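There is one chain below, alone, in structure tokens, taken in the form predicted on its own.
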Amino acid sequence: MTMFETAKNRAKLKSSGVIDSRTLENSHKRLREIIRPGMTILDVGCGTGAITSGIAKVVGVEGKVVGMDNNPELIAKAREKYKDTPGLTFLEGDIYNLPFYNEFDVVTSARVLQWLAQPQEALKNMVKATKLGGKVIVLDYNHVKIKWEPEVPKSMKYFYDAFLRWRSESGMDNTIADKLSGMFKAVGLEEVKITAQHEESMRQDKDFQTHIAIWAGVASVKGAQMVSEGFIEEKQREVAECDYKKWIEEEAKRQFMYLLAAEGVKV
């Protein structure tokens, strides 16, 4: 299996509470500031359409929104849930082979390039789909800069380090957020701007449990893949998940995830 195929296999995602709870306003804030009624928008890697549906509401009936994802199950859920939203279409498709040329005012992807072995090739396709004078905007993490207070249990720290190695071994860039500016300039985008969109969750926040529990889900789902591929033993995975859940209940106070939005204009 090639690195490209390995990354694609490891990136496979199912619907989750975190993904389905995301909104345009709380999960892609810079995009919300940019878009206006009547615009045409392509959302690549749209998942179940949680953010995409919010985009459609903003651009309104005079606009056009296309959500695209390579996961047929997620696209099916998006189509069913948002079938009555005017101007919104969901398509199954690949970010490396977008069937559009100079078509959209804004082309965006949120938390997607981090899962790719060839993110710059994907970015080139996003630029191709954008109109002259239009914008490309990408939102993504630097996973190395995550912070927990207090520190997570040693078992979870071991798992997280293995998770980063598992990603890196397939060509995924764990620090991609800090590479976006250079990538945008390399593909010819101009007026490149970086906006901090860091996700900070505090224990007193009403959605704290939802956000911080994401890593228990990763230990369960992605952890199973890591076990099958020899990156961690099942007992280590199991202990990490159990210890982390107990840490959430008894100790967790804060989680900080480093997240940047990059935008650039096609000329």
Ligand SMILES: C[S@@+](CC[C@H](N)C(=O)[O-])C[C@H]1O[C@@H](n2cnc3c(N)ncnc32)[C@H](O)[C@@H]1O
The other form holds:
Amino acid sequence: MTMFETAKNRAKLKSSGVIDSRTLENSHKRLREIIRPGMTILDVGCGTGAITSGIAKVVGVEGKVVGMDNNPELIAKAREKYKDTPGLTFLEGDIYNLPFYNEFDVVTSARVLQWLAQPQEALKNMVKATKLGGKVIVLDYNHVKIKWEPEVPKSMKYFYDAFLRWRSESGMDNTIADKLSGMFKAVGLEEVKITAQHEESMRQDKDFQTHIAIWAGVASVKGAQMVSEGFIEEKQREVAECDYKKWIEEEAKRQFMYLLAAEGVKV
Ligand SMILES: C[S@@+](CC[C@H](N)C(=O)[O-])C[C@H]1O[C@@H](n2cnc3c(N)ncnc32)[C@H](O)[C@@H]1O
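Switch over from the form predicted on its own to the form predicted together with this ligand, please.
The next block holds the full complex; its first chain is the one shown before.
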């Protein structure tokens, strides 16, 4: 299997509480500031369409929104859930092969480039789909800069480090958020701007459980993949998941995920 195919397998996502609970307002704030009624928007790697449906509400009936994802199950869910939203279409398709040329006012991709072995190629495709004078906006993490308070149990720290190695071994960049500015300039985008969009969640917040549980989900789903690929022992995975869930119940106070939005204009 090539590195490209390995990354594709490892990126495969099931619908999850976390992605389904995201909204444009709470999970793609910089995009919300940029878009206006009547605009045409492409959201690549839209998952089950939670953020995309919010985009459609803002651009309204005069606008047009396309959500695209390479996972047919997620696209089927998005179509079913948002079938009554006007101006919104969901398409199955790959970010490396977008069938659009100079077509959208804004092309966005949130939390997707982090899962790719060739993010620069993906970005070139996004630029191609954007109108002259339009904007590309990417939202992504630097997973090395995550912070938990207090520290997670040792078993989970071991799992997380293995998870980052498992990702980088297939060509994914764990620090991609901090590379976006250079990547944008390299594809000729101008007026490049970076905005901090960090996700900070405290125990007293009402959605704390949803945010903090993301890593229990990763230990379960991605962990199973890591075990089947011989990357970590099942026992280590199981202990990490179990210790982490106990830590959530008894100790967890704060989680900080480092997230940046990069935007640039196509000239
Ligand atoms: C972490 S989810 C993010 C979903 C949503 N954008 C959000 O911010 O909640 C990453 C999404 O990218 C999709 N994806 C991964 N590789 C892709 C590719 N090559 N082309 C299109 N979509 C891709 C996955 O199927 C998944 O739905």
